[in-house]
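So this first bit is one chain, no partners, the form predicted on its own, shown in structure tokens.
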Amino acid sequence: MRGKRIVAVLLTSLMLLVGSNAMAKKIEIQWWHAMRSARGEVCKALIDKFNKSQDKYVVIGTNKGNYDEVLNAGIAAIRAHKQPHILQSFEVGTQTMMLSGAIYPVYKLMSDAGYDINWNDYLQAVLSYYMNKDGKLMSMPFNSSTPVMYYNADMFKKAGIPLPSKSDPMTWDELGTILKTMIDKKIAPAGLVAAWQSWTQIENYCAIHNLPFASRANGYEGLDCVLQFNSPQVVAHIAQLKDWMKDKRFLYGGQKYQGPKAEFIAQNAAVYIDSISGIAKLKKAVKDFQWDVAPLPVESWMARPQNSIIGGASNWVLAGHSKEEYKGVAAFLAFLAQPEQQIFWHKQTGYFPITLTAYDELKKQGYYKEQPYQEVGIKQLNRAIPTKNSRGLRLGYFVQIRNIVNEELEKVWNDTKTPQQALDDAVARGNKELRAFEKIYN
């Protein structure tokens, strides 16, 4: 009897050992990202689903902080030769990542791993942002968005103002009149708040109005570009917002999204400009009023507005890992691009589905009839053939340049500088960053 027990124990131990070895043979894929809170939970759900779908690889997702912190962590890891396989980097880091020499281009990775990708099935306005000058995809789009205009529908109704169209943008003049009406009637304490002011009020303003943000096709055609966003039209737009501060039609809520979003949720502002991905946050946070989405306003002189440009981030594959590990990376990226995962991602976060197949499937399901605001950003992004001014921005040290723009705009809001002086200074300071970048990579 005792002998049988010993045999049983040995067999059990052997089975556990075999199982343990099988688990140990799974190849780990490290993914550093910036997705937290509700978006982080969606990321985790995608990772868990991939890990359960096969037995060769295990993706380990790690939130490394916000976009700036993830990029800085990635740079430090590359220098220490401890880089993850996949690094999520926001769109302003594209030029830096592209020229870093530390990446494995996605088009090559997928080809090397045997994936025959139909790149024409992807949203081209998104895909082109991450292509090199030869039209080759360098990183895989992941969380792509564009700014839109949220509004408090209850306040509009109370003021007797028709709700904005979901396809035809109102003019900035019309918006100014609406906001004044709501403030004069004491329906709204303030009018407009805007998140990510550089992205929404300078970069996308230039794109939609077909104005250059920088020369050389916004940097796509050469590192020797110079900034040009201190044009009369952009200066006039910033001057108008500054003028609106006098009667509270414009309320400055901070450089990023937290402050402006809080003002909108608290109903201290009637209109809120932010990423289309803000839908997920508003769904979760707003319980006491109806809100909706409209395209960004345009100037009355812009009869046919251009497309807006994207924000968000893409997944960069970092060099220095084994061939077997890269097979796992390619499998994970291919998994994320599947229509089923893209539909899930879009519904849960508001970020775009990156393939036409996923977009068409959503339309077939009637999703946009049930949730029409989810399609506002996609239509705005695709309403015109991108020009050299609306394709996107490809600038070195763009993180620093955007910080400079934010600093100079704040000097307008606090009466330290005029709009012209602030934008001239932002251009001069930003050009120094461009020349420093050019010196390194030319």
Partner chain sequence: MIKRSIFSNKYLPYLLILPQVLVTLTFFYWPALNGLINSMLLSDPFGLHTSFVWFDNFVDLFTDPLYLKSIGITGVFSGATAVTSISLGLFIATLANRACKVKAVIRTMLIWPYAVAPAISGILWLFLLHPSYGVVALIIKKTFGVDWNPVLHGSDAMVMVIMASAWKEISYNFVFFIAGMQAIPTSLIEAAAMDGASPFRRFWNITLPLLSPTLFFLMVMNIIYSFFETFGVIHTMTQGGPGGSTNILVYKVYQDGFIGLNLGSSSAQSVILMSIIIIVTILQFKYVEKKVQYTG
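Output the form predicted together with the partner chain next; the form predicted on its own has already been displayed.
Excluded here are partners and other molecules; the one chain stands alone.
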């Protein structure tokens, strides 16, 4: 009798133990990302919210450094078969990730997990960057930005020039005249500075003017693509900037953003082209003058300018985990795409909301009346249906190609090469990289 009771007690406690264990044992989802400081805090807030919203999964976010470091950490982890579920990778690494054979395409994951997502509700210019050639989404867009034109409003007013529109781009010729006036009147020491020259002056220039950056639909349709950005239009654009250097209408401030930004903040330059994510930095740093944002200039021959292309990063789901875990991954990705989360993300970081629902909701809330800067980029992205030339770039060894473009452009700026020769050389050198990349995968 007594023995039976002991057994019963033991059994019950065992069951309780097992039961409570099952309750406590949530499925862990690992997410490696590159978001630090302020952005990292926002990511953490989103993760906490998701973890509290349900009790089956727990997402663990880990910052693995900057974009390069996160990608390298991911590669090392995949090689060691210890990969996280979700890996954030920057847009330049898209081709590498797509071909890796180590990913679980997002469109497939979502449909396998039973989500019926209306992809038409997404900002197409964002989505198209991460699609394969059949229009299927390979990774979930996360943080996306695009270049815009910042200008020193005080200088414009002083020169008696009406402020540029926030939705209709000015032409490059108009910009040239405006900068000339300001320099001649000695209102601005120099005219235009541009950050990330390859991205803003070549890649986006091609997209907006519907020119191919590379053949085979910018590489979407095959690894055998060749670069084509040495077209007469692009050469003319670079030649124009070079020409503007003579009277300081264009000032070269360096490859990244630090130099150009410093020139703009010090009021050495009237106009500054950089990513939309520069808004937060300028808000913090500029105290002594008024600035504003306008869309990137467009050539006068381009009647209906295309969308600009994005920069930023997306979340890749990595293969090799269990079905149960993938359900959690899908739930988390769906959670991130909810309007509420997207609005929070956009307001906190300035990166675009990825769905039209979220965008409309923000409009309804009157957010863009308070923050008129923020809408310039979205409008520029959304002004046309992306074409084969403007949906994005899908190139192997893209980092090296950007480096080459930067190098060759610098040779234009310091008089070592003519624009035509520099762009021809950049194309030739870049094609060599493309062929080397192609060789790996066949």
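By rigid core we mean the largest C-alpha set that fits within 1.5 Å across both forms. Just so we're clear, the structure is a prediction, and the values are computed from it rather than from any experiment. Residue numbers count along the first chain shown, from 1.
Colleague: After a rigid core superposition, would you say the CA of K256 moves by 2 angstroms or more between these two forms, or not?
Modeller: The answer is no, as the C-alpha of K256 shifts between these two forms by less than 2 Å after core alignment.
Colleague: Superposed on the rigid core, does the Cα of A303 end up 2 angstroms or more away between these two forms?
Modeller: No; A303 is a residue whose C-alpha shifts by less than 2 Å between these two forms when the cores are overlaid.
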